[in-house]
Amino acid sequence: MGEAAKGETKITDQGLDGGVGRLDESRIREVINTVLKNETGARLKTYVETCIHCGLCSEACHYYLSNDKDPAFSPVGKVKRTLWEMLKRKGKVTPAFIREAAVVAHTECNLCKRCAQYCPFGIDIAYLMSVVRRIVHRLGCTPLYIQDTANSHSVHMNQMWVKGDEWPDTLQWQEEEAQAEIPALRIPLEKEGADIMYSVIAPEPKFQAQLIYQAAVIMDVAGVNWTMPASMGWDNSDMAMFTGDNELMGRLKRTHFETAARLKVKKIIMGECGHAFRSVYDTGNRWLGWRVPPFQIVHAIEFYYDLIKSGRIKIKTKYPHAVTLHDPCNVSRGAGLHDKARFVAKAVAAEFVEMEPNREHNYCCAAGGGAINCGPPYKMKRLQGNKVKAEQLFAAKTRGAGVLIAPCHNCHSGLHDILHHYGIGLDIKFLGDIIYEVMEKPA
């Protein structure tokens, strides 16, 4: 029941079809074999031989109610179209197999671990992908936009291409750009023994430098001791680490380690990320061979909680329209910080509407997970794959809200996309963007 069993049409990805088109049986069984005896162990045994097939996990997957029900976008059914198939064969599977089993764990699956959570086993069907994703990268059939994502990273350090000199002059345009609101702000850089670092994801300083400039003024009024790397070390996202290009990853959150030591800063604050926040406090540190990263990781969701209950920030007048609160998987789901996400919408807006199901239990917004970056090819696939997320933002604005807050940019794009294809009609803000508008400045 793949993507041409189901009657749909064929994408053309000059990353898949050149990569496929370049493979054997032969070298396909041998990176299959290899990964899955060098680089599994215990995990994926555990969870292969305890999985009964039963289908429990199916009503957790935004992509099966999202499409009928059809049983191939259950996880089980994924995991069945992929990786179970790689065993059962031995890795004595086609070309045209490994393209098919791509599209599945690339765009049918955004490692939200919605699933884990519904199977009564706890099977972890996130990592059976990862592994899909894992041996795909090896055999270079990796969708073509997220690897060029990957690239980006792996020749400038950050996923947006992003040179030497555009990154400090982003940040003095920023801190020029608020001094105009507050003239004796600094956007500090290369200040050795900060309290903090903070650090940011590649579109920020592409696509968003205003949320530099309200981090800037929110830390300014908060009197925060903190530093910005002027080189590279600055991004935190990962695409590498969707892409199953872990040595890549590796090298990335190394770096990122490694600006924060050479700054001698106590811990490192992120900006509203979700996959980043993952990849730096639960991935990158374990292929590093850390069970828990060198320095403090906080979100920007419980820095801002501690900021507003120390009273370090103070909320002049409440923001006026009525908010409700999407969960970001690997921050609520992931990290459990959904109750100080809620702390924050409710001390900052005057109405707060609760999306139902919430927390843990919130649906994926459909773009993380490396989906989004995926690209235009795939758009009208993600899209249709979270029809269930529509029908959940389209009852919470029945009941009264107007804003939508998304504390994350991947789930802040691809909700964006989904407010805007069904019609919906909320708005869509970061949280920094309404702290920064309901907080008390200096005259």
Given for the second form:
Amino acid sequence: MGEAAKGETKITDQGLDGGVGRLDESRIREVINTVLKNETGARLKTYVETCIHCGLCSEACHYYLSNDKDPAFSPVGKVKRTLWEMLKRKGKVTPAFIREAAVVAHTECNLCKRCAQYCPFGIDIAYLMSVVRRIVHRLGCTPLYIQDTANSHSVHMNQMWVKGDEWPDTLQWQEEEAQAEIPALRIPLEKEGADIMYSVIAPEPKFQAQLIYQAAVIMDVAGVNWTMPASMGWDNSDMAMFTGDNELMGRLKRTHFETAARLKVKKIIMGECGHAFRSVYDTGNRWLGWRVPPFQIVHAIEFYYDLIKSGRIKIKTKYPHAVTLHDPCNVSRGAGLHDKARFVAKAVAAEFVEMEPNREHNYCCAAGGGAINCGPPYKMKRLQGNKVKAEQLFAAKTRGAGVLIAPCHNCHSGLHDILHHYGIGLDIKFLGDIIYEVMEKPA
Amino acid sequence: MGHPDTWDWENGDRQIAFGEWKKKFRWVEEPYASPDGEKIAAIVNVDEGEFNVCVNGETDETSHDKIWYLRFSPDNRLTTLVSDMGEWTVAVDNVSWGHQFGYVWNTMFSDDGSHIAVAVQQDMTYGIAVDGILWANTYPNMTYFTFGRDGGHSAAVVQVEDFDSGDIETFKKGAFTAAFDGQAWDKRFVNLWHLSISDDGKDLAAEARLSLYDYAIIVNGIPWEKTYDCVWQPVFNPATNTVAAPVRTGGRWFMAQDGGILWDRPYTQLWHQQFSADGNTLAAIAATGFGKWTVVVDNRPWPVTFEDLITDMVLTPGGDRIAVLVKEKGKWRIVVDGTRWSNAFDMAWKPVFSPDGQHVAANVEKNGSYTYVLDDRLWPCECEAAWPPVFSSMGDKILLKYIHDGIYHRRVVPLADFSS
Ligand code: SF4
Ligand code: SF4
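Switch over from the form predicted alone to the form predicted together with its partner chain, please.
Following is the full complex, with the preceding chain placed first.
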């Protein structure tokens, strides 16, 4: 068995312990070999055959850097502790090994792909960790909290058990609230033939309804012809992509795309969420057989960029704080939106302080890839595993930043925890929070 | 009733000054035209927290605190979801159902429009109300509501075992089933999704997940013997009542029927299968490779593929002709029997066949305005809105409903005069 990370104490997790308790070695062997044979192809083979174990990827990984450069936390170390061992032993591994593999793949890797940039061969460790997650999913050993989130997806096609009536009811409530500010403002539900379907992730209606309010104000002021569905398909998030439940991922994305098709819109604009963008723009669509997404997918960063650039949103008075910007992996490394994000941040704020490193080289928040969704049991591990991020944020603060912009839900929550845990003293905002605050609105 | 034979098919153009409405109200929401074109209606805001519906320029005497989801039934009745004092119900031609509920949404109609159903939340339990009457049994959770074509039956996926969020063990044992006219099946499932009610209203089929990995098709509560890696919605053959469903195995999709493989050819994707009304033809939207979308008729793919998307498949009753919308490089086109029309659109709506299947028409959006297309010929009008066209039973005329220069038009046009 591969070398475990130093000083690790076993965290109780019913998803893992219950799942592992039901396993025997023949089932493990069968599942590992079936997944490897039927679901992985030349890509896995090439990666495994190409890797020369040079360890150049190590310096890329925040877990490695934050855990005293413990090789077990290096990207290649994680492969060694999981997939290589499975391959080497032709699937003959123990239930305890599977438990450990689940912990590594789910809570020690954010699938952020930073390391792929450091590997001379471009080996994508995130892909290899996804294969491990797929195997542990097929073995029923996914951490409890994220499995519960996937269960919610499976029932409601949203990640927070938001029921059929609660969704339109929340939108109508937000519309009413916003009408107190702009009397004729609408959140147009089920408007067939609108230009844009606006989709969000379930924490918005559940806990952060003000984000929907703010988006509605931005849409209204910019004169956007938009709609939101009253049916399922409104939630663009996708924890199934991270649990390795590809079939459920496909179902979620199908629901989302077909809702856009039913509403006869031309584009889908997504709120400030990174993983959802990856799922809609890259992963889910492919599982369903699309080479490109069937609709133009626009992340909020790009949408705000267009609105500000074209003058449809005007800034009344700039936000009176120095802001710094966290580039979310999925929209920066994944989709190259970092310069547009900078344009927006600079357009709305009085001062911009660059984060170092930045853009596609930015450090991950350690919340992404489903890690934060593995829940409270792993919170400390997540925070300790990103000391390097805390140092990066603190350095930005030292250079004058007062506010951290994180245009992604997972990053936002993860960075919020880091700011708090390390006492960094930066305020944290979405781009939409600031735009809403500084834009010109009807008097 | 909603049959086009009973509608006014005199050639001509009747008009309503829709644009004027804006002057009378604080705001006017999206207008809808009735299928027969006799009415145009929109939700209007009269004052703060006071909504009404304007139909052909007239409002009702009763306003409501909130109104949404205005839709015409196939038999031309106006339906809305209305709220007063925090309670909700359905209003049909401005007459509210006798019962108020905690919330109502997702209005559904029988084919002929004579029955109306809606999803209901009442005291935090859920059920379907048909023509104002809520199921006798309601459930703590309900999804995937379905209404039979004749309006005699309704069904939904319901939760029958309580569990708190985070209880993945109870979830795994199965906490969901289907309720058919409110009566839950005995068997529990990890998940059930899209339901289908047979045309005779006797049978109910569903997509299911039996564990986190095993998918099955369920008919009347009983799973097909074989399980699959994934499944999509089953449909009933209207003539024979057999059930067909796309199933995934070994990473490819196949069409299965009553538990056996019907189409042996593997597809990258396969969905939206539809029987012709006579049950003799089965067609589906499929991908024959990555990004290669087409239509498959009885396991024979069209010889053309399209990269972006195929939607809105329509079959003639005998299944001899098929029309779809395809999206290529961001533009929409109509494709009939595998042949692309030359016109491309910013958006297109579901194609409509003439009763004899000889003609195809649709409402479309082109260069930012709306118009119609008939057999690939454009209606020469740049409209602000256009609703689906309807052919006369004889197939010699077409009814167009559109707004041009703020005026709503109900226009009956002989096919021969369409593009002039
Ligand atoms: S967390 Fe990111 S850098 Fe570290 S191994 Fe995973 S993908 Fe690579
Ligand atoms: S993944 Fe690349 S960088 Fe890392 S050890 Fe292997 S070859 Fe070296």
